[in-house]
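A lone chain, given as structure tokens: the form predicted on its own.
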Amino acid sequence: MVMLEEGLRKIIADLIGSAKNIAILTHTNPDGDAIGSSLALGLALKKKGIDARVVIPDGLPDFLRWLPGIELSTTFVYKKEKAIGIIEGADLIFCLDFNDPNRLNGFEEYLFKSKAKKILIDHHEDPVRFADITISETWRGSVGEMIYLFLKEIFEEDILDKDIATCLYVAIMTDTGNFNYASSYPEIFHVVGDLMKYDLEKDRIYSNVYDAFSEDRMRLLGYCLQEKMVVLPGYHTAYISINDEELKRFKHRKGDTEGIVNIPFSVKGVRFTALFIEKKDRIKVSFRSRGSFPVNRIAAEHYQGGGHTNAAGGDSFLSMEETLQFFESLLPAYAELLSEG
């Protein structure tokens, strides 16, 4: 399970142990895996005695607020003077979970300014040539996978503890889905395996993410399945749309839509799932899949967006209901590709 080549991993561990200030970013809209593997680095340069801090463009959702290191992390848009300062005064840049600059959703021109080496550490195809170090292993199912080794393989002695270990299985169950999906590869169940050495409460941490939701956010669920979910048997399709007059209802909140895309995978014989939730400026398109059905290629040549095989998205610019027309009249053209499975 070896990811880095031996000079390689002598460069970073040199520009880790020249550096004093170490920024951490990942992408807007941050997720299990994004909020999970930068903690966990963070953590571990700290114990290293780096001053490392974790910069995200907007808010945390609710469910990962009690992870290990958060007080490490802060938020673009609520303190914009103190994350531009992390980035000016870091001798060293991570970017984790992305693979476009775009996706820090207006901090980028801090991340092309800063004069600090940029190391991307992410498993998303297709990404930008914009680090001085790029790790990209796009079959792997979580980047906190790729943390893992990275941790184990830049430091000659053993960093990981019970905190780290948590913000890395949260990444990783969070990634696949508690393991339903991108993870039929041996590799990713040694990993688990290991971070259960470091006392992982494997069954609190499913709670903490899991069972952590508002009464209303069930109700919006509740309303999602009953009223808004359309199934397409003949395309082996499901989707689920909100907008913003009924995410306004629920008393929305980051988070709150968090794996409702899928939720249709339970009805039988649906292979291909969608999200479309409003926006201030357009429509969001979360796209999932079960089986060989590309996504990502759905969302590259229709969305502007792109991703892994089996979950991707991007954006539309039409009307809520243009949208889910022009989504409806898609599927035809994938209708074999659909029946395959």
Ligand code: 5GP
Second form
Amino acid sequence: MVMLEEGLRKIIADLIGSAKNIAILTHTNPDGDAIGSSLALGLALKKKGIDARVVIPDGLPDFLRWLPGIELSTTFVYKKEKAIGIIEGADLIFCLDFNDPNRLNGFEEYLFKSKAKKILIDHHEDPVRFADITISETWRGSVGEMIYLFLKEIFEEDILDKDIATCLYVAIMTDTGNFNYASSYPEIFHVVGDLMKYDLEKDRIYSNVYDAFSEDRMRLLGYCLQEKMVVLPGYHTAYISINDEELKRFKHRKGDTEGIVNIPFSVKGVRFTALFIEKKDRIKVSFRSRGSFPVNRIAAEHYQGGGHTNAAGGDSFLSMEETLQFFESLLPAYAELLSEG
Ligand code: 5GP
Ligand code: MN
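The form predicted together with the ligand, contrasted with the form predicted on its own above:
So here's everything in the complex, that chain up top.
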């Protein structure tokens, strides 16, 4: 199970070997894979005596704040000067878990200005070729798995430890919905099996990530299911919308709406779900599917977005009401695909 062919492995090992300051960048609205894989790489580089820093565009969700290595991270929107300084001072830059620089949500201009070599490690389809080295493996469930292989291959000694394994496991676990999707291949379980050897506290990690709802968040979920979920059995589709007033009513905090998009799959027959959340200037759209229905196609064709076959997103600039009408109006065109499952 080799990810890097020898020539490339050597080039990257030399780049790391001669770097003093390394910046690791990941995508806006960071999830468990973005943060887990970035911190794992950062912790490993630190062990090699490198000043490694992680820069994230915007806020961390609470359920990831306990992760080892979190002190390596700086949030661009909160500490702009510091974040820019890290990028300007870096002699090597890793970009993890995004396929388009616009996923840096505005701070890509500092990436472009930097003369440092850039290495992209990602699993999204159709990566934009902005980096000097692109490592793209779209069949992998997470970048966490790719960082596992990367660390095993780049460093001669075993650089992994309990903290790094914990970050990698969070990345793999969250991006596969706790091995619910994007994980039906043997190698992922070999990786997890090896992570277990580092005293991984698998059950505690699950609990830290998934049993971390605030009461308000739990009640928002209950409200969404009771009042807001629309099920369209003819199209195997269900969606939920949440407007600004509702977010305020349930004292919304970053990360509270995470995962809500997956819940309607528990309704028998539902293969396509959507979540619409009102933001200041747009409606953020999230799509998920089970089976072969390509939600990244809908996201790209109608919502200026993209993603994977089973998880994608984009934006709508209509009102909420019009957004929902428009969404329903799209479904007949996809009816055949949806019925195939
Ligand atoms: P989420 O629904 O959790 O925000 O995003 C799920 C996946 O869809 C992400 O991992 C990302 O690949 C993709 N995605 C979400 N929003 C956007 C977007 O606005 N543009 C693009 N290109 N991809 C997105
Ligand atoms: Mn990912």
